[in-house]
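Next up is one chain by itself, shown in structure tokens, the form predicted on its own.
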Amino acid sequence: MFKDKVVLITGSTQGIGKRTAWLLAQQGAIIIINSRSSEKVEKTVAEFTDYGFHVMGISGDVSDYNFCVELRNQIILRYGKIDILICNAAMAVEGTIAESSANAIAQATRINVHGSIYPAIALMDDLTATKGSVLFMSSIAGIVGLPGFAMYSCTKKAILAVAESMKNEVVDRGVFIGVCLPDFTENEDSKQIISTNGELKTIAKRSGIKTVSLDRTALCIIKQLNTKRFLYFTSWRGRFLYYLNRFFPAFLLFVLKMNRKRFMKLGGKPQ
């Protein structure tokens, strides 16, 4: 299914992006590794190359549209096509909306929203040529606004809306549009988060909440690409929350209100 497919995964030097890239590379895909950090890109490319995988690294900020155009040009120049785009680059955001500075709000919007939309726009004509796929990464936090995760929920809910619109806008082009909504996923020691003042800081591994493994999340992404299902959840919890919000929104908001202190503790002081 993925042999010789050219796959760009943004934010793929760690976490979900890197694990998905690894599993796709094992299936013969040509992987484009991307991150803002050139050091991390070089390290990841070297790691993949040591295992004999076909990989190319391009460092840069996908929330900058001009870079996305250059990213597209480099891929087409080398491979002549792009088959799959996984818009994975994103940052978690701490704190309540009242605690969030204007800088934090701008950073979250730029990285999480612009960083997903711009690559899709820059590559859409090429994906049309290959009848390719665009997979947006939303989150369980994008289903409904979670207390303590205001800006993260906001940006991830926006991604869901973008995917819904784009799905119908490009249906005649033959491009698959999907959106994956991962549950809280285990994170690495180097994971960073946007603080309330807009600066990045490293957080510890999550505790106090049951997380989904990176392998399970990555396998769900690959299964979604295979089955071409528009919506995909990585856990029963995400699916349950989605349908609860769809059919019983008032009840869900009540449940969230009753559990607000727990969520606000997780969001305001990431564990």
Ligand SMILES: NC(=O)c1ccc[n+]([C@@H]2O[C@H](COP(=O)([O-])OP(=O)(O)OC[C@H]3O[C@@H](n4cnc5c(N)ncnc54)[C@H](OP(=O)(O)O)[C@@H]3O)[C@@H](O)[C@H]2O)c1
Given for the second form:
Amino acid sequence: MFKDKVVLITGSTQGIGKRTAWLLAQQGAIIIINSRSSEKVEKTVAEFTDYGFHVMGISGDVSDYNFCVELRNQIILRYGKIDILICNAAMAVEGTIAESSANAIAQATRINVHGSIYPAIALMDDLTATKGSVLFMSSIAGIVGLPGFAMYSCTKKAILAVAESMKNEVVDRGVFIGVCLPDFTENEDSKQIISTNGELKTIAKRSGIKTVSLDRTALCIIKQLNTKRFLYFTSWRGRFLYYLNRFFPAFLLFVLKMNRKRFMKLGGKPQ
Ligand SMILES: NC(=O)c1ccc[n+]([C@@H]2O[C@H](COP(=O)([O-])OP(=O)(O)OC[C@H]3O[C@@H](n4cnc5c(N)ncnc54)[C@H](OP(=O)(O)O)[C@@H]3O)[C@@H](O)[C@H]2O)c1
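Given the form predicted on its own, state the structure of the form predicted in complex with the ligand.
Zooming out: every chain and molecule, the one shown earlier first.
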């Protein structure tokens, strides 16, 4: 299914993006590794190459449209096509909305929203040529605004809306659009988040909530690409939350209100 497919995964030097890249490379895909840090890209490319995987590294910021055009040009120059784009690069955001600075709000929007849309539009004609796939990464926080996760929820809901529009806009081009909504997933020690003042900071491994493994999340992404389902959840909790929000939205908001302190502790600014 993935043999010799050219796959770009944005933000693939760690976490979900890297694990998905690894599993797809094992199935014979040609992987384009990307993230802002050229050091991390080089290190990841070396790791993959050591295993005999076919990879190319292109470092740069996907929230910069000009870089996305450059990214597209380099892929087409080298491989002549692109089959799958996984818009994975994004960052968690710390704090309640009242604690967030204008800078943090702008950063979150730029990285999580612009950074998902720009690669998709830069590559859309090439994806049309291969009748390829675009997979956006939303989150269970994109189903409903979670207390303590306001800006993250805002950006992840925006991704869902963009994908819903795009799905029908490109249907005649034969391009598959999907949105994955992962549950809280185990994070790497190197995970960074946007802090309330807009600067990036490294966070510790998550505690206080059950997380889904990176392997399970990556396998769900691959299953979604195989089955071409528009929405995909990585846990029963995500699916349950989605249907609860759809059929009983007032009840869900009540449940979140009752659990607000727990959520705000989880996503909020450490005191
Ligand atoms: N982990 C979770 O619990 C969870 C749950 C639901 C949804 N998700 C979504 O799943 C995706 C991956 O999450 P994760 O936890 O695996 O992320 P992560 O560990 O924080 O890794 C993010 C990756 O994206 C890169 N990146 C960030 N901004 C970038 C930019 N502007 N341009 C290019 N690369 C950029 C980072 O590398 P550099 O710093 O070198 O750029 C890194 O490789 C995200 O969309 C996230 O919102 C995650």
